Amino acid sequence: MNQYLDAALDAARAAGALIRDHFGRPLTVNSEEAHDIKLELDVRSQALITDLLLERFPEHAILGEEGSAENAATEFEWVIDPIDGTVNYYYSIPHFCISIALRKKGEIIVGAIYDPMRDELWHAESGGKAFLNNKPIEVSQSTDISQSVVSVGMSKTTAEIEVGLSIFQDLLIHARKCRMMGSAALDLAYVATGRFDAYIERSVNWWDIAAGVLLVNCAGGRLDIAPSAVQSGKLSVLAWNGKIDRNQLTSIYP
């Protein structure tokens, strides 16, 4: 295990403690959308985290969802999203992570993903294999869309709801399942741990995305990533098995 990875893995493993310590508990909402919610703790776990890293590696670059500190001189940033799922949180879901990826030079070199209510802790490493609680994983053996179990995900402005039940009326038909969960991380790390054989979002951002998008090529999947058209600055993705022929994906996703 690498440096960065074992910096990676404490830090979630610190803040999957704090956030799981307050699951259920009253929380203070920083700011509160039609359709999102934004917490204090959101801030509180960040901050952690952020602190962690920038401890052992104080050069380093950080991009996150509650703000980033930036250094141009530095080939490493790390990526975070400190409560991927914030809503089901909110409201007592159990399913939400914290999701903590490193780049160097924008590749992704190390990712960890950790689910602090089960527990669970995927790991992976440019070039090695992804991992779920030390053990190697692997995406689904499905090869067809008729037997598999798809995740979409869903922003909502009028363009995107306009799309993506556009999907969701095509999953409904050709997969086995379709599935709407709230966490981009979490539906990755499904689809690296053969759990999901695909995940569809039209407009996400890095931080929601870049620990998952290794893991899901470490286990052997495959992504298409390309700049959102429904919403700018934000990206689309695909991420399947890989033996799914991606042609059957094209009519439910262009």
The other form holds:
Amino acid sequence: MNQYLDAALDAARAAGALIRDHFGRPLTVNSEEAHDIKLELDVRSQALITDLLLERFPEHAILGEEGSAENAATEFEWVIDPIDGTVNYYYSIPHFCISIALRKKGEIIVGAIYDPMRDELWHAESGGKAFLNNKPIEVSQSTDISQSVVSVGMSKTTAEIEVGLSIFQDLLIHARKCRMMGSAALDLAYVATGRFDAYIERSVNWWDIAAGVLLVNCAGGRLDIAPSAVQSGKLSVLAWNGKIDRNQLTSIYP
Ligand code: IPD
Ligand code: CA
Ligand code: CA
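So that was the form predicted on its own. Now I'd like the form predicted in complex with D-MYO-inositol-1-phosphate (IPD), please.
In what comes next, the whole complex appears, and the chain from above leads the way.
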């Protein structure tokens, strides 16, 4: 197996075990906002992942939600969300994951997402297939929005929530069902697995989506990623099975 993929999977499993062990137990809150919570465990999970990766590849750079380590001398950068779905985690809702990707010269070459509560481990390498627990996966076959289940993310600020809400409202009427699950990385993994037909969020960071973007691509789906019009420095993402007409998914907010 590719040494990078191997490292990503080992780190995802190790961090998954850490956060699963603490699930439902008292947690230390580092900071709280109106629509977000940051935990000491977010930081510990990232430290564990970073240590494991840098032990094998000491020269690689890190871009993580809980901190980054730049290195202009390397073409390799790990993109890490140590707990994606922290608010779910804090409220003992078992829907969150660890997301780890590797970029080489900016191109995502490895992706791993681990849901430790369901023991579901997704992975992909650029140019290959996407896998869930080592079985190949594919996006869904739906061709029309009326037969589709679409996940919409709304992130954290009032502006982000307002945009997300207008998309959600439109899709609630046109799709079979809409969902808001609280983990962008799992939303993408679910699109790759055919559980969701599409996922839309207008304000995310690379650590939320890097691994999932590769999964969706390798599972035969399509993605539109652009700078966010809602929050500068963030990204807008639409991921879908590639079979539904894109216009049906973006009529409210192109
Ligand atoms: C958040 C989750 C959520 C999404 C937000 C993300 P976090 O990540 O993925 O589903 O709507 O945009 O920031 O804070 O739990 O790592
Ligand atoms: Ca996240
Ligand atoms: Ca996070």
